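First, one chain by itself: the form predicted alone, in structure tokens.
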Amino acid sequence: MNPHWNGQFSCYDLVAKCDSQPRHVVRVGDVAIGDGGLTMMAGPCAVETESQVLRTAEFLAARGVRILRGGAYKPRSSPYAFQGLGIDGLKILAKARRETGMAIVTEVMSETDVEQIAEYADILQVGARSMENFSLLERLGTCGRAVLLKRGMSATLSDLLKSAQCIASFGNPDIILCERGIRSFDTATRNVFDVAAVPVLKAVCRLPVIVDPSHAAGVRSLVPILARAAVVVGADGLLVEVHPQPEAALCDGDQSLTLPQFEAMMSDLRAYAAIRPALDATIPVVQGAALEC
């Protein structure tokens, strides 16, 4: 264990990994995230139509995916881009859950929306742009739902854990960390997948760590390759964008897999997932008392 990590991260005592704090498993219904398996979350970037969501959900559920992702509210950089269907989108996601039994993960952008979205979703996602929206994080601490916390585009791992500590300090321990790529000067990909973030977080933190290869890549052909890397370095799950017709998607079509491409990726990942037990056994536990940050 790098001694610098202990001093850097152990001050986040509610989420730090140590002898007195075993690894936390987030349970959503009968799905366990962080129990040593690989949890797949997949679906369209944005809820567009009922038929689009139901077709995707039925396809994914038939292939063993237990959690459906879909954005009802979309924090887009441009005010002219598709902003989501709002409450109508949430109702479509709820119908997909009723018909397939899948749990729902969707983004929440404001503390004023938490109560309403929690009525429809099983996991509330904090997007990269909202990672340091502390009013939102405080409210999520009392929402009664699991929280998927995405790393900000320019955030350090310490920044990410600080936000997780904020949620936990208001009473909610069910937090899933998500590495989704960070901003750099390169334009070949949408973001840069910080592959080292996964084993570092699993070494210093007790929370599950998943990877979003879709936003890390921004390029459809790279998503399965980054997914392989995520599995090999020990990610507890993947968050993947899938769309029946990516070329017609209203949001992030370039990085969304088609249904056949997703199925091929799942088949490809089996070999990489098989080495996970040996890998997890090599991840050390942080020792020592909490230090001041």
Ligand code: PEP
Contents of the next structure:
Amino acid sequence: MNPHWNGQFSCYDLVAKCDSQPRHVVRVGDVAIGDGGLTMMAGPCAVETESQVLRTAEFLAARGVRILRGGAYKPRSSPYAFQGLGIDGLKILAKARRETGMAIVTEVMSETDVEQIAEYADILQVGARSMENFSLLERLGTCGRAVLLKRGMSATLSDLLKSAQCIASFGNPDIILCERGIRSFDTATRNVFDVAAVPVLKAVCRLPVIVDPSHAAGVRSLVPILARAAVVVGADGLLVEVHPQPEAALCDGDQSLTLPQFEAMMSDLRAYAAIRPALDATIPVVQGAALEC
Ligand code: PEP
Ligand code: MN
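Since we've got the form predicted alone here, give me the form predicted together with the named molecule too.
Below is the whole assembly, all chains and molecules, this chain first.
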């Protein structure tokens, strides 16, 4: 339980932007996230086989991607869907890290798995469904790894910042926020990419903000254009699902880019990524009560 429950601190002061700390750069090995550049994180939704992961990782690493994503523990809406390979999946990710030098980001669903996953991963991902799993957030405060905190599908930005504060309040300042789309009445896309979340979060918060266009779009054809939008509103990075054979994927194949599609997206993004550092100077001042505690 948080020892500061009696309200002597404000609800997200540990992650808020302030004059003395306008930004917190999260360092993972020699990758700096939130330093003004654009950090790409990519890979399959789920770890399925060694060859699937190694082939994807080698392709991505050869194109300059430094962080490999892949879920070994999958929070599936249906209990009958593929649940991930667990520890065997972590071992495959570790092999990809050894062979390519890429850092690994992978999801953790339970506080009881944190220690084990932290042995294999460089960044621990909290999925949308776990954003308010406070026992997990508390444990991540002492895990010794960076945390990628996804916005819950029905969470306000204030809720997201309070979850980040929870992790920070237990001692871990290395948090990356991720907008991945929110639920709405409109089912044309899987989730609605809240474009404004990026400048709002960057205006009030010192943490890096990345966007996951894959879970927002739900279909691969929309992923590159949402990625482009994310970059021009100031995202510090992108988390993108890529699969060597999306039609055979065990999870999220419809929204996974093929390897050539990923390469095409990267070349489209190059021009936008080049102006990315200059965008930080254009972050608006956001006024209003929306983010009050
Ligand atoms: C994922 O990254 O594969 C995932 C499950 O995402 P989210 O938690 O955003 O649904
Ligand atoms: Mn997925």
